[in-house]
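Single chain ahead, written as C-alpha cells, the form predicted alone.
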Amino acid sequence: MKSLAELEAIRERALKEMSLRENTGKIRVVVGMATCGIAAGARPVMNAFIEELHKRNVQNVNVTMTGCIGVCRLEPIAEVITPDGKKTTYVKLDPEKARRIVVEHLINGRPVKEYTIDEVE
C-alpha cells in the first residue's frame, strides 16, 4: 500500500465483501464451518459462493457460517433459506457445485436436487 487512494480501495472491497456475510438480506446461504467442515472443505466452498455472487452482482443473498450442523460425514454442508423460511440442505459440496447453486437455485430460483440431503441420504 503506498497511497491513501490505494488504502480507500481496500476499505470499499472488504466493506462489499462483508456486506455479503451480513444476515439482513432476504435469502440467506449459512455454511457449516466447524472443524468437520473446514477439515472436509467448507472454507473454498463458501468462499466460492462469495465469490460468484459478488462476479454476478447478486444483491439479495446473505452468505453466513455456524458451527456443525450435525452431519459430519456430508460436510461440507450449506443451507439455503428464503424468506418465508423455507430451507434446502446441499451437501458434500465443493466450489463448482457452489457455484451451480448460485446460478441454478440463488438467480433462477430452482434448487439443485441432486446436491440435496434428501438424495444424498
The other form holds:
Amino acid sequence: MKSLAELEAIRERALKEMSLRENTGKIRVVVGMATCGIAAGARPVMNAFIEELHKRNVQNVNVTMTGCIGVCRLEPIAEVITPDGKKTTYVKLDPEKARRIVVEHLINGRPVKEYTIDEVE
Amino acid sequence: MKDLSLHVMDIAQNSITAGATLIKVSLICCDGFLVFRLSDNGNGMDEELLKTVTDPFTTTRETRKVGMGIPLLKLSAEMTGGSFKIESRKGEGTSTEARFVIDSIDRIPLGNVDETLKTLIMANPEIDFEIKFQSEKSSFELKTEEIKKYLNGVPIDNFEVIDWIAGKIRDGLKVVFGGVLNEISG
Ligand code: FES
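Could the form predicted together with its partner chain be given as well, to go with the form predicted alone?
So here's everything in the complex, that chain up top.
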C-alpha cells in the first residue's frame, strides 16, 4: 500500500533536485487524445513517453495531451515542440516508437524521420 | 472502445476541451450496477449541442470534433441493459453518467483505469481531479488538490509523484472492486 510517508520522501527528494536544476527551456510532447486517437491506442503511447522519460531521468520534457489534431487516420499522433518553437509531428505511433523518440529525439536531439508525418504520408 | 477506462479518457478529454478546472470521476458498484460518473465545471453545452452529441447520426453527419465518443458510451451502457444520462448547463459544466449491468455478458471490462487517471493527471497538472471508487465492500477517494497542498511546491507531474498516485489508485481499485468485478481479483 502506498503511504503518505512515501510521498513525503518523494517530496523531499524532488525539492533537492529542483534546487539543483536551472530553468532550462522545456520540450513539449503533445499527444492527440480525441476519440479516434484513444481508440487507436493513444493512451499507451502517452504512458510509454512518460515511463521512458522517467526511466532515463529526463526532466526537461513536459508530456501533455490535446483533443483533435485533425488527421484521424494517422492516429496515434504526437507533436514534439522544442523550446525554439520547432514542431515535429509523429504519426501512427505505438509504445515502442514512442520509446525510440524519447531516446533519439528528446534526449539526443535527432528527430526520428521515418515516423514523421512527411515520411508516412 | 474496448474497455471502460478508454471511455473515461474520452469523456475526460471533452471536459478538458471545455476548459474545466475540476473534473470528478467516480466508479460505483451498487445493486448489480456499475455506475460511471464524470462531472466537470467546464463551459457546458446548450440544449441544441447536447442533443447533437448524444445522437450518433447527427454526430457522424457533420464532422464535429468534440464529443464523438458520447454515443459510443451510451450504446455500451445500454447494451448491458443499463442506461445513460448527460446533463449540461451552458457556463456551468457537464455531468455524464453511464450505468452498466455488472453481470451482463455485454459489459466491457474496467480496463486500465489507473493508467487513464495517471495520464490525465500527468498531462493536466493545472486541473484538479477528484476520484472516487465505491462498492458494498469498501470505498476510496483521492483528490489531487489535497496532494498538491501536501506537496507544497513540488509539481504534481513530477514522475515519482505520478508513480505514487498511480500506485495509490491501483491499491484503491483492488480494495474496492477486487472480487466485486470479476476482472479484478480480490
Ligand atoms: S477526430 Fe480524429 S483527429 Fe480529430
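If you superpose the two forms and keep the largest set of C-alpha atoms that fall within 1.5 Å, you have the rigid core. Positions refer to the first chain, counted from 1. None of the values given here were measured: they were computed from a predicted structure.
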Rigid core superposition, residue 114 Cα moves 2 angstroms or more between the two forms: no
Rigid core superposition, residue 103 Cα moves 2 angstroms or more between the two forms: no
